[in-house]
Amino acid sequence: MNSLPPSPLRRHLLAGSASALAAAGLASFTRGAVAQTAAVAAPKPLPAYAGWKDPNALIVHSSSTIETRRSAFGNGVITPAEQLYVRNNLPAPDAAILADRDAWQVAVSGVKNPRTMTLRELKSLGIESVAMVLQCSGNGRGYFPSKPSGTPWQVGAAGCVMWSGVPVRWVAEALGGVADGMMFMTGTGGEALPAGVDPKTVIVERSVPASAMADALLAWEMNGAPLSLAHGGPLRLIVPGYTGVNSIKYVKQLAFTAKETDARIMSHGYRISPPGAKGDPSQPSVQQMGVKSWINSPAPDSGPLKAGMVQILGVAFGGMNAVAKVEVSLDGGKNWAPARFVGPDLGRFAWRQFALATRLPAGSYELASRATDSAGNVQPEQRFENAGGYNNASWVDHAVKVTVA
């Protein structure tokens, strides 16, 4: 009943066909799990719902937190599904929900003609595709010296994937348009909730500004294959430019609302709280992503390099804006050189691969990358300290130290 991983041929086509592609996160809310570093002697096995993934490309922190190894990011723009990170705030539903995908139902409200629609009906409204960076809000948390509670992600709670589904704005139009005064778009997940507790304390339900509808999808495919259980199948709300927690898995309700949801994951979770403080509604919510980049090769664990020509490779994205340029430093940010983009531009929500070819004599180097988006926003040097370890885009934190022999 669970969806199968994409075939090698499909992966090859996705990675290699620029024309086909051109046609076209999730941070830690539930806390308390024991933090585990990437350096483990005996890696944990993949959980059953993600058992089809490539164990050699992943770090299993827990059954609900799986990270892509920095050295596993390839040079194609699209991240293969079997290498993509996983973050669940609640246990994944039973795979039986994939037995009849087209029968899945989502209730749409806050429109002039509210109703419940099946996936089959949604498919009849049309289809679009968007390439988008999916990134956990806590990606980079592992670099915070304060060691915030939650998974100590480094760079691997992110990937660039191709989503296909119906634009939310088309769904709203088919139901008469959004009702007056609705300021937010609120998605609700379909996970089973534990008995005996207030649903609002555990339900995965998030609100984003209604303007996000312009780019949002109700998606049933990822990278050209039916959406797997691990990534929210059979249907997921996709909100480009926003952190992964706002792209609701197993979406069962889509509501246009006058106020933000009062679910705890919204009112107190994923808030930018001062160090030592707890989240509350007065603090900024983790929503839109900012400009960010990092180097994937050479990787920190690559060992000594051979003196001579070296290709420095990485990824960069702008969140809500296209990434405009990337610079690379060999000396920890004292001097910068322009990198070049590699491969196709899949739109403003996708990331760009970058490369810098340079000759490195024997010695020690601190390799860093710094991206600038199309609006002129520059990747920050330092992280913004906060209790949850969210939104770390610091180029200093993401720098790579290497030795050349």
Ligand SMILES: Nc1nc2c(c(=O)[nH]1)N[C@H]1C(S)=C(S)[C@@H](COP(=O)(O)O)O[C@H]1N2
Contents of the next structure:
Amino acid sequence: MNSLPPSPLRRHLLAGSASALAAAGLASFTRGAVAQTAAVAAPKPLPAYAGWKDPNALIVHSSSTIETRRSAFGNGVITPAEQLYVRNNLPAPDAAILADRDAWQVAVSGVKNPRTMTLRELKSLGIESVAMVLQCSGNGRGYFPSKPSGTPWQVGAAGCVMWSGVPVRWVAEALGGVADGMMFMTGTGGEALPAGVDPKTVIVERSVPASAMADALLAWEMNGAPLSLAHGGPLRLIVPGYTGVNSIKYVKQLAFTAKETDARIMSHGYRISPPGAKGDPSQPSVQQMGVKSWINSPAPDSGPLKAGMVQILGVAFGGMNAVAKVEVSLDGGKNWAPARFVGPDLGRFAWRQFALATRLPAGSYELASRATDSAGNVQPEQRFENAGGYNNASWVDHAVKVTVA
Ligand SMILES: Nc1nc2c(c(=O)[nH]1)N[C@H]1C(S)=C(S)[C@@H](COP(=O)(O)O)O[C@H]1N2
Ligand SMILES: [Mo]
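Show the form predicted together with this ligand, please, the one above being the form predicted on its own.
To see the whole picture, the full complex is given below, headed by that same chain.
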């Protein structure tokens, strides 16, 4: 709705009658606006490659940006695939790449014995599983008052996912070990690139410090099922603790490199640049995630609540560290009470669900949550302003206003 003009015209448009507009002599002017109104009124359909997802659990921003509704997050730790967000920087590859999964090839370089390996070979090297928060760097961008360009994600460009595959360090060992002087691990996506443009400006290729290899997987399963096309099947690089963009889907190249890739998505994209500035290589890259939490229930759109006992429910994670503690406030951060964790601990890269049981008499409340990680880092009160709208972990921005009747 934000994109509609705030005017009497908007009221006409919301009334939805094209003929009334024509009668008012606005027909030609409003043709585009009418189409836009229709798009706002009817939820966008899921794109074909994600058509198996649950439309009721999702907000479809575009065919390549789909987020989980805040009210759809459940309490079973792992986010079901049908509810998990999707973000593609390029059109998803053709589903034909899943026809023979085991034949998928990944070129591994920057090791003593570089070569191309098939998924079949990778499966013979071993398997591990890791539960990890997958979160887009721009999750929470929608709460930046500066309205940075990019998808205005709220909380739902994130989920907790169980990945299974071979640890990257075992792959490197099988190829003689990482070559000397390699400071980065660089993954390259397998999308077909548009013709007529410099590949470096569009390719999805990211470098993370080589130390990230300690926890990284080449994964072929998600939540116990073969990896879907939407989430990077047949093979995906998984970098626990780092923002989503670093976990390269349809990975076709894994390189240990002396330098960061000069692909634009690395050199200029996903940089923490001052408001109003463009990204450039001198600025910090969006990589490791920080401590963050938010409340999912009551959700902001839950409407007036009935006075009485309420379970305040949410998720909390520490990024690189385990989450150690969550506090909840009913009054916008003046007073805090400890929440309890719900369900099993799936390791330091997973999120934990939390609950606070409280009695809410009639009134207005600002429900906030604030997490602390195992190293003592506390979720920040305020967002760190930046042009791209990245890394929003502000507990103020994620607070939920509710009315109890
Ligand atoms: N090959 C490839 N990998 C990619 C992307 C992409 O566009 N292509 N998008 C990245 C971004 S920005 C995010 S947030 C995550 C999204 O993962 P998901 O779609 O499985 O939720 O994938 C990352 N890996
Ligand atoms: Mo992302």
